[in-house]
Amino acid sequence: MDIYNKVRDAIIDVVTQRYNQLDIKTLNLITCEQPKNLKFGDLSTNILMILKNIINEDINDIKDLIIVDLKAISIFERVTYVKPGFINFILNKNIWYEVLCSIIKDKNYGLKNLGSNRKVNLEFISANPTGPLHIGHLRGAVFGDVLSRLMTKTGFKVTKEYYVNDLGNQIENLFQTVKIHIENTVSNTNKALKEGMYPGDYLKDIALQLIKENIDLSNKIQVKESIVEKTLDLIKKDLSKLGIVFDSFISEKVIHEQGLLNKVLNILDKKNLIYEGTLEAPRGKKDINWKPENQLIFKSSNFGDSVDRAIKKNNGEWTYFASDIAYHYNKVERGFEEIINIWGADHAGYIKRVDASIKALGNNHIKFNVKLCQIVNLLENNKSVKMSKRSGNFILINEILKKIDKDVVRFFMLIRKNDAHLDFDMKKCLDESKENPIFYIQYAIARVNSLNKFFKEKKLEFVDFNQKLFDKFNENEIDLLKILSLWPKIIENSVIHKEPHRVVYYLIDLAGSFHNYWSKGNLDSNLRVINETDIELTVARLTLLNCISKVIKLGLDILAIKPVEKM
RNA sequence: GCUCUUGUGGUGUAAUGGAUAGCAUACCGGUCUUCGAAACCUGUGGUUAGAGUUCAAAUCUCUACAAGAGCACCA
């Protein structure tokens, strides 16, 4: 039961009865919540301020009328009016009690159904096939699974994608790499690596394997798929060791021989959104090297971007950005009603173009939206260890997990918003205090458990939860009921921001409070929660206590994390 | 120069436009004869600056300042 909705629902149902001309807009802006100082009352809701704005009527003269409604409503104790115009709302103990046997029946308490059933085409990782993932990839990693499991859970049909850039210069680069990985092998020579080459001994055994199946190298294209496909598979094993399994793989060689490119040209020609000429020179950027050339250019800033885009150059070769012009017209094509892109915060730049080609294409009810990773700061030791692309000295993904449980460093990705710097200190992940909040929150689950099994040893016997056990619960555990309630809040929130770190944090939160009331034991040994005078005292608080380690073990199954249930 | 992101106690950070800004760390002082002290409690301290919108601003708009990223082609 989300008991925020349903108070929310009934005040909706008060207001509109006496006024009908309400339109949704302004139902919108009403709100039902827990105050954050719990003196105001359990909730509280904005009504009357939203009201007067749309009756144009003062407060005090409405005011009165909707409390006297309210108030018919038998769910209230108390329905209080405070200054600027809050109604607090105290709510009947046994709405309390109803809470908590719904959290006690509900296996999935809180994962409602938001999306129904919406198409999501969720990208992201998308690193380009030439090695395995290193750090730069890992946050995105985490963010895209985790975002897919919120949304999966809450009614989203969510495909996540993988994007497999197999074409370009980097693939001759990483080419021309293992041919001379190749020809150092066959013909025992030494011939060094050029500039734009990829450092990195996988490619030497990508080498060794190529001349094992006897490989033409003659052959570019072919050899090329070959290297992509064992470069792929490095990265599906980083994948599997994080725990994430993609859906679907598209390939951008494929999105062009599929003639994509040339269709999306059209489209754009006819609506007149494409012209032959030059763009300006960089601001700024001074490069001697920069020539105008004539390019094919689509009209991108008739959609938002600061400028046209190029997405033929000179030679008559594709840009990138024509394929990705392709790539999401494709996903359109393929039913999605969401297009969610993972990217790093250096493409921010990118977001403008990309959906004014959505747009461009015709296809203004796409929901389209980009999420952007801040970049991940490496401390060990307190310091920051400092990676160059260049050098290919750049911490791998696979060695951090060699390290690091899995679990721990998916905990530690998600413990920022999104676009914020995180600062990800290999130290502080072994850690096993309280400094440590993914050993805080599982300390709770731990502590449980111990209760449980302490109560079985002691062979008491478990009574079946009813109304009566609950009125046992003094305010401290009302409290702990309290902050459980607010769960289906939490992920609403989470799925509509599309922000699981606000799990995150409800759940150290949540712990936290956990923590708070098993200590009241060590003061007051009436507040234990364990008292062998008291069966059914006893069984009412371990009932809540589990409703505790449930909700805990739901975040954490979010997170795919899993609970440690003894320590 | 232009664009984007971010400015919250000393430090790291949270907060669908809501009331007294939450948490951690650091610092101060307390709590184990115990259902697990891997924990808890008390105290000090904060929204970069200025204007605007609003009944209400950390949040929205504008300006300034600061940090980071990006800005033909390449991906």
The other form holds:
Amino acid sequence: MDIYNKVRDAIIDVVTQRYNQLDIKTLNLITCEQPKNLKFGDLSTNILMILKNIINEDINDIKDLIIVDLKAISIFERVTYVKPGFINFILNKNIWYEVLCSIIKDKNYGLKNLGSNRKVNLEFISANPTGPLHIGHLRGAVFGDVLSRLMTKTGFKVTKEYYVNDLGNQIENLFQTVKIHIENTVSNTNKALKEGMYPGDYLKDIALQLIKENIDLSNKIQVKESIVEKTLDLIKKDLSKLGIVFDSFISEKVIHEQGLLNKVLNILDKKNLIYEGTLEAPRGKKDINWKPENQLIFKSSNFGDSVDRAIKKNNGEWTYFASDIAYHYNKVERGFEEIINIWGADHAGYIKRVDASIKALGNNHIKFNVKLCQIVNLLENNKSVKMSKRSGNFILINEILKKIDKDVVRFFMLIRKNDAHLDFDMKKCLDESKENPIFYIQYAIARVNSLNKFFKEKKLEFVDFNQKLFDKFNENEIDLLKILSLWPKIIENSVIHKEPHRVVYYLIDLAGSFHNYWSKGNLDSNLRVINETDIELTVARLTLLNCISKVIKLGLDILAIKPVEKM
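What would you give as the form predicted on its own, now that the form predicted in complex with the RNA is on the page?
There are no partners or other molecules in what follows, just the one chain.
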């Protein structure tokens, strides 16, 4: 039972009966939320704020009519008005009984079909195949995987995709690096790596593998393909340790070989959307090496971008953007109705140009969304660990997972909103106290399990939950129920806004409320869950706490975190 949508539907019924001229777009603006200050009520709606901008009547007249109609609905115990235009509700207590019954009966409480089997391409990580994954990839990896799980569980048909950038200078530099390692090993020399090459012993290991395979270094294409394949295997191993499995790996090289780029250019050319010319100097910090060059340019400014963009350089090389145009065209060709990209925050300037390319190719119907993940600041012993991409001293994911369980890592990668900086405190991850939120959440499950065990050992018996048991609830129990009623709303908003951190925030709040309730029982024996002199009260309270445990487990399942049954 989604109490928020139930109340919203009731509000919309009242409003449309009064004002039948309201269109769908206007009705979609009507919200039903939990008020920030709970003293105002259980739920709140912005309906008057919406109507005052549309209906040519005094807001007080509108308010009086709407409130009279709402008061006639049995689910509301009290309806009040708060300036400048909010209506607040106290719900009939029996509504909370219905909520609890729905949680008990529905094994997937809170999960509903929001996607209607809509095909979604979710691309994330897509790190260059030049070595194992490091902490810079970690946040986007977990974010993308959990978003995929959220959307899959709510009716979307999601394909998790990794775009392999296996063309360009980085692959040439990778080849040259491995080549030097092979030559040093075979000829017993000690050639140093040149600028732009990749440090890391893993490439020495790949060189040894190629020597054993007797690979022909003169066959440069074959060697490059083999190196990329082996580095991708390293990446896949890291992903497996994180609990992440991709549905597809799409090669940039294959996209070029299939002629998709030429196909896209022909379409753009026929639409008169590409031209030979020069671009203005980049804005912001001046580059003393910049000079105007004649290039092949896409008219991206026609479709919302700030400037036009080069797709072919003066030396005949394709730009990265050219490949991205072809790749996103390929996504559309494969029948995806929605495209979601998870990028690092440094790619923010790329969003408009890719969006422009999708629109230019006639795909306005495609929903395109980019979520940016800010950097992760690694803390060890309360000090920031300095990392440098140039020197190759990034902390590898594999190294982190040797110290911290993957479930804890996954949780902490979502403890802040994706576009906010994140401090990843390794000490806090290992802490077994309420200072560590995932420990505190797991501890809630363990505590409920201990109550169930005690109940069973006392040879007490559960009975089906009923109105008589519900009537034994005090204000504390009803408050817990109100928090549980938020779960469907949390799921819906997490999917709509593509923000899986909302699940983490909710679980932290729910576990905190549970532990506060537990503590009250330690201070007052009348508030303890197990009361052997009142078995019905015990069953009522234990049923409620098992529902809390159930919702926590549903949340952890979305995060792909295994619940801990005892501690």
